[in-house]
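Shown next as structure tokens: one chain only, the form predicted on its own.
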Amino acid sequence: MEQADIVIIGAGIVGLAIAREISRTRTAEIILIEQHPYFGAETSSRNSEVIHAGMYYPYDSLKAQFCVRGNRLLYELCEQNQLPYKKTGKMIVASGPEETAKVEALFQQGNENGVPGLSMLNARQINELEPAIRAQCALLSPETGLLDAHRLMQFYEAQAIANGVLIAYQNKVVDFRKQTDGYKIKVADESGETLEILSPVIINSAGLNSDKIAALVGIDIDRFHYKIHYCKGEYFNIANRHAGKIKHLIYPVPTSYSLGIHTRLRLDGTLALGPNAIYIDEIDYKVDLRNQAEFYKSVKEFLPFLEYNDLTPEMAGVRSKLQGPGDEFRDFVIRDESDKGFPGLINLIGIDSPGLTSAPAIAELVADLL
């Protein structure tokens, strides 16, 4: 059997950069088990890579909180070691007395989660920043920006295993049990041979199956609310002829359940549309075309420059959410579990959107409960 002080659970860009933190703020034997041959196999691959402002979230929500201080993280952490990003802004679009309410709250709720630099344009000043864009009304948020994602998590994990971090990719978790003098995990790697490891210590950051690790070792996910619900997210791309025709990231008003299909910029000026929200009963990666139709619609109001052959397949992504259908907001749930007779457990459940924005702040709070 393996000896380990901490075990994390996942390599996705959220426990990716708790490596990388706990790693170089304490001498400890850790080990990184990600089931995928690769780091961020799943939703930290198949998202739109925005560096988030923090105006959606309710006032002092995690999210709110880790939304507005990664932010901030993220731009210090991309400039001090050559990481590729832009701070590109976005504009919330409305169009309408109803979408114009929707923006002047979210504006308010900004000014509450302390983003900064927030403003309303009226139709001329949009005009003057975006002119091949059409609405009456937009909020402005200058610090909301783009990042390589891949770069940033071949950061984290290069700069894990520097400090020492094992990572055992194509391990998957098959057994995990609570022992008198900690956890026992036993993970099987791609042959199906399997190996036990002793731990005092495990961070359950495993995503979409974040619930299952739960409820593996004995937490009721249902009674606790930890039931994590898939909500796919397609996206559609931009022809290239459009590529460098906004330098904005532009939004529709958010529905009660996701940010809206909206504009997806990317490094190199080109442009994607996504993602819509799905809820979904497996994971599933494939887009339907038959989408194209609505995200056409969706946007043309705000794109008027699109036509519906402008748009292409491009890719989809599951986000790991605790809301589902109906819902009210769900914050994420990130807790030592020592009051549910789980002491040294810390899970990480329903890191949906902001959590690549919030990963390095989560990663603070996660070492400072250890």
Ligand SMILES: Cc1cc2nc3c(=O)[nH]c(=O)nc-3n(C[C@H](O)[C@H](O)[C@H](O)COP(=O)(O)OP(=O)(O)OC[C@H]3O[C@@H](n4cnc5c(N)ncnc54)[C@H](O)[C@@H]3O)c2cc1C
Second form
Amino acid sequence: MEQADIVIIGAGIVGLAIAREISRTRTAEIILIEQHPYFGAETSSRNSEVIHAGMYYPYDSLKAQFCVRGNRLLYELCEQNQLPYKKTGKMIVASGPEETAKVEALFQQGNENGVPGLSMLNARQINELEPAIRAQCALLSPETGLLDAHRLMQFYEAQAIANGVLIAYQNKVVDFRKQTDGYKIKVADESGETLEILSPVIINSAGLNSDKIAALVGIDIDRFHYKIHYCKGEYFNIANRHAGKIKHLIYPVPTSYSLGIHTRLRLDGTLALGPNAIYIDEIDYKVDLRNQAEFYKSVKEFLPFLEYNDLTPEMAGVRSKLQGPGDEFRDFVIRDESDKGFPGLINLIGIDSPGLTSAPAIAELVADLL
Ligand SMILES: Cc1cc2nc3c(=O)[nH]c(=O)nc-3n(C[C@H](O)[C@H](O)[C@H](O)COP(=O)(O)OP(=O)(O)OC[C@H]3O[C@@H](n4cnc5c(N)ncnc54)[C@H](O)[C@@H]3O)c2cc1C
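Can I have the other form now, the form predicted in complex with the named molecule, not the form predicted on its own?
Whole complex next, starting from this chain.
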């Protein structure tokens, strides 16, 4: 049996950020376990790569706090380590009184959450900044931007390894039990060969599987409302002839499950649209061509230059949401489970958007919990 001081499950952006943070602040035997042959093979590579600013989430929620702090930490990290990023700014656009009221509410919530630099724009001001789009008013968020998630994860991985973290790729956690002296984790490699690891501290950062990992050790995920709902988000590319036409990220007013189908700006200036939000039972990453009409219709009003045939299917990601269909807002769960009888177990469950932005701030909290 292998021994470790700390085991982290999952090499997505969150597990990697935690591995880097705790390995640079303490001396310990740390093992990061990942089922795939490389990092970020799931949600962390299937998202909009937006550094959010923090106006969408209720005041005092973990999502609001971590997003605002993570935004600042990510820009500092990218700047100091020559990681690609662009502070494009973003507009949440509105047409009609109902949408205007929603955007004004976001403006107020953003100010309460401490999001810097927010302002409301009228149609003329929008036109000066973005002549190609059409809206009656907009919330401008200058601190929203873009990064390269792969490069960020590569940076975290390299730093964690340099600090002595052992990353065990192609090892899937198949069993997880509490012992008198810590936890016993069983992992299986590609060939089915298994290995056991004993550790007093386990950090469950397994994304879409985090509820199942919690259930394996004996936590009642129904009672504690830890069940993950899969919510798929598809993207469509916008034809390259429109590259460079828009400088800011342009978002509609959010729905209760997602931020709404928006322009996805890439660092190279090319454009895409997405994601939509569809609850699914089984994980799949197929883009349903039948949704092209919905995409076109939902952005046509604020992107009048777009034609139906400008859209081609791109990719999809799956959100790990605690909020099921029809449910109210759910916050991240990030907690030491001592009060449930599991000392040394830190669960991270329901890390949906803004999980990428929040990763460095979540890592700080986990280091504090330890
Ligand atoms: C469509 C979409 C758009 C998004 N856009 C944004 C955005 O623009 N900005 C933003 O801030 N956030 C965004 N998000 C959210 C963000 O992508 C996630 O919050 C973040 O990637 C979650 O990272 P993670 O490390 O928790 O999960 P993951 O990236 O899913 O990592 C978990 C890892 O655990 C591993 N694992 C699972 N089970 C096991 C096991 N049994 N054994 C070993 N390993 C295991 C998995 O293989 C995986 O690599 C978006 C999400 C989606 C789906």
